[in-house]
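There is one chain below, alone, in structure tokens, taken in the form predicted on its own.
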Amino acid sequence: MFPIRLLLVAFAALQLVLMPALAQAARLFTDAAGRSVEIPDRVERVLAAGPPASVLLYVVSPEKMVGWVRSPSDAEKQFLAEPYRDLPETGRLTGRGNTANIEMVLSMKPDIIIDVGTIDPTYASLADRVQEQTGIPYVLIDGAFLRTPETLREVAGLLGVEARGEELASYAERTMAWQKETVADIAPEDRPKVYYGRGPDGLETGSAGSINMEILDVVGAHNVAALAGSGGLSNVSIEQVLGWNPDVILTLSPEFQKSVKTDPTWANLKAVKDARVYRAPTLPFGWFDSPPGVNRLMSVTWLTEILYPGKAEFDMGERTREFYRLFYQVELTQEQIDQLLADSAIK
């Protein structure tokens, strides 16, 4: 008879020949597009396709990132852990300015490559094309705000940490169910219109149903542009946002957030003449916008406090210190506290 030992020694053998191919086996994953994918059961590299999928990326999985979309700026590294925010730069393969190419995609050797946003027939055919030439998994997550504890758990599944998904996921759905529970006794006609301008003249701004705008339904406020038609971003006129007279304005640009209080032709506003005029935070990822990913959630807090002050009581400052803790994995100074509230609170 064989002694046992021997087949025990054979059977670890065994094991170790079979370990590489275990660890590279396949499973697939139908993404939001539909498509199915097939993807290694253990992934370690992921390579984000745009910039909403980069912070997605960064809150749920830092250690897994090859790169940024973009390379943070000294003032956005400031509220970044180390040393996630000196990761390379690998450009974007998505979107406006796409600057990523194929053979800086093969020369990150990720394990899959992940875009988080709008889903439609052009973002799918993108995502074939470069799996195609690459041979890498290119998986499409559904970017829509009010999904994002569904994404949150989505994307950490994908990635194998499944309890950091549900931490972040569980603070998502209850940051929301508080925000809908405070406001719950407002009638829609008396929720705040709100004009959205982008841009040094603040004349950009989102249609209704574009991604940009998203927050301004979770929160019950009237994005006022949604008169001037549907879809994506666009220019408006002054005579425009004059005929519709907000209550609020927000911009993220400190030049339109400064010239809207001086210059006469904005003067009329009932949101200039209210002194309702706030900027959102953008560090290092925009509160409201910019880009249209899961670091809006802070903005559920952010805009409760701005856009119906009373309504409920809370340190905003200390609602700040908890989500960069908790997402962003940075545990902030006062002094940046204030620096990130200096031009966004109610005065």
Contents of the next structure:
Amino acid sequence: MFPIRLLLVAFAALQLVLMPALAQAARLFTDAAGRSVEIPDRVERVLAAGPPASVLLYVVSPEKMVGWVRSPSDAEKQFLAEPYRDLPETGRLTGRGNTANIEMVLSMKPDIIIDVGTIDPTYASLADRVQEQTGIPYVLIDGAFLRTPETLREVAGLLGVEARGEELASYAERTMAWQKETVADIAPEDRPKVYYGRGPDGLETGSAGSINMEILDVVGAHNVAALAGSGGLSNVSIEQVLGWNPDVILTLSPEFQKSVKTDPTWANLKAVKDARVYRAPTLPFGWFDSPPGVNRLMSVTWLTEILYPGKAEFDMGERTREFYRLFYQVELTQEQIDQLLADSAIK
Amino acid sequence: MSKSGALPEAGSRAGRSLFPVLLPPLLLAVVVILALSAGKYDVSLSDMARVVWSRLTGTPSGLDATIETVVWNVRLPRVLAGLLVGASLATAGCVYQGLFRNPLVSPDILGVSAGASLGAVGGIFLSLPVLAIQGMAFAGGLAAVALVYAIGSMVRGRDPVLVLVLAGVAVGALVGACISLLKVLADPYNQLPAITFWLLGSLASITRADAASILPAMLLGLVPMVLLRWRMNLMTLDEEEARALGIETGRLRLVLVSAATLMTAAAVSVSGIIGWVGLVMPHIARSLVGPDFGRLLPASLMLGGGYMVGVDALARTIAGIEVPLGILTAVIGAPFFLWLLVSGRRGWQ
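In place of the form predicted on its own, the structure of the form predicted in complex with its partner chain is requested.
Whole complex next, starting from this chain.
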């Protein structure tokens, strides 16, 4: 008992001696969970803990990424800049099931680890554990969509690329302000009722407050499933969807989009009769969700076009080109733009 | 039913009262009518009848097109599918319990649900269309049991029933590991939720074609069960006793396991994993009509079908969202089963 206590006291003393030395080369950063994290002055290598963080990091400062949480597929790589698209896979570090190997994380020698998303005590304590285990500063960033401009500036400041952060953040602010202004004179009852059909059969949807549905609130549309209660994803019955009779159906799945048009059960829905079933583009990152990161900014423009047709005159293709150039640093060909917008635009 | 005279004990019990025999069909009829009239979309029973009548006679019903859709494409197929799924699981459970001489056996004892899960999860992982996912689930269920059976027939000189059960446990565990691996590899935002929902079981997206696709498998499985019902009674005896009575236990077991597996795999392929029905319903049926297979089979079938239809009606009405069936059947089935166990109701004997 006694030697252990002595060891602890010695260790604490050592820390006290070393502390000022460390403080010189580092600064304190208070993250979204209120955790105070010591960050090195110059951050050169960053590891993303989950897919939304991966997107944010790629957007803000791809040259500092040590890898992708999931290696991009060949289809995704077409929309990502070289050489970053070929970075190695690191795996997920927290959230549902760790796939990252701690030793591999250490071998990549990141200066910090960033996670973006929901902030709750579970994630905070997971961050603490990883930080304790690896000795690498672990920062949590609030991923709420309305905070996108702040998030971009915050992370850019963390990585020392303030100018880039400012450029992206002001784009985000302009886009959201433009959207708000465009639909400002539409009364709440005239706004479209939207059903978001996920899963292979399209009967999986997000309830009120689900992170997957955040963008609908942002663009001022109604999520029909909000009536079913709040929470995350759940299954609903087709009978329920018939009862809601949405004006617009959104999906990510080309199969579901196709089957909806031919399935007699869905045929009586207003959205199907009016041919307003749209598929959100998913390359290189989802426009609507999947992952729920800054990638969803593209939806603000896109949903304004399809949910409020004729409210604002603009060229969707041009906006797509601009966004991909600014955020993903790729120059789209006309063919790629057509491919992206194939099932997602008003003809 | 006259053949049940072979088991005097069962015959004398039936002589006491007709009520237990009549109860399952009565319950079934009541539940089906209630389920047809319950739902998120308001449809009266008379509208229901009008739509069905107009479809059968080919005359226009004069009702709103959405009501027609709800009745003809949504609610009727769903109740029908519930009936078929519940009946399949319960009769399969009834056969497995007889074959394994154990009332605690459920239809997935030989890994049929695990195999079907792996098939479906693989389909979701590959982003296949729904029909292909169902096909893979069906094939996966049959493949898992075939594997268990092949392993079982390689082992000689031991109790064949025990070998089958142990092989089922091992194969089930292996398949479960493969499912977990696919879940780890799946896209966490799209595929993982779909996999989770599928593994919980639901009839939310059932179509007329789905109901029609499991009907042949169910009937095909039912035929040998009905034809062999008398021999099935003898299977509940000891292996040696049955052989002494001239029963080829090995072949008979193969036929019955195949039939029960076919039914279970078909049911699970369209509904996802729904537990407890195949365990609890034959149990209740047995306590109503006794162990004679000729009476037990129809009673299990009707109770299982009625129970599934009732639980599904609950699943689609108690909340705005769909409550997964696998959850409801466990929440209702498990305590009920425990109550049966504790109260010492007439079980196997």
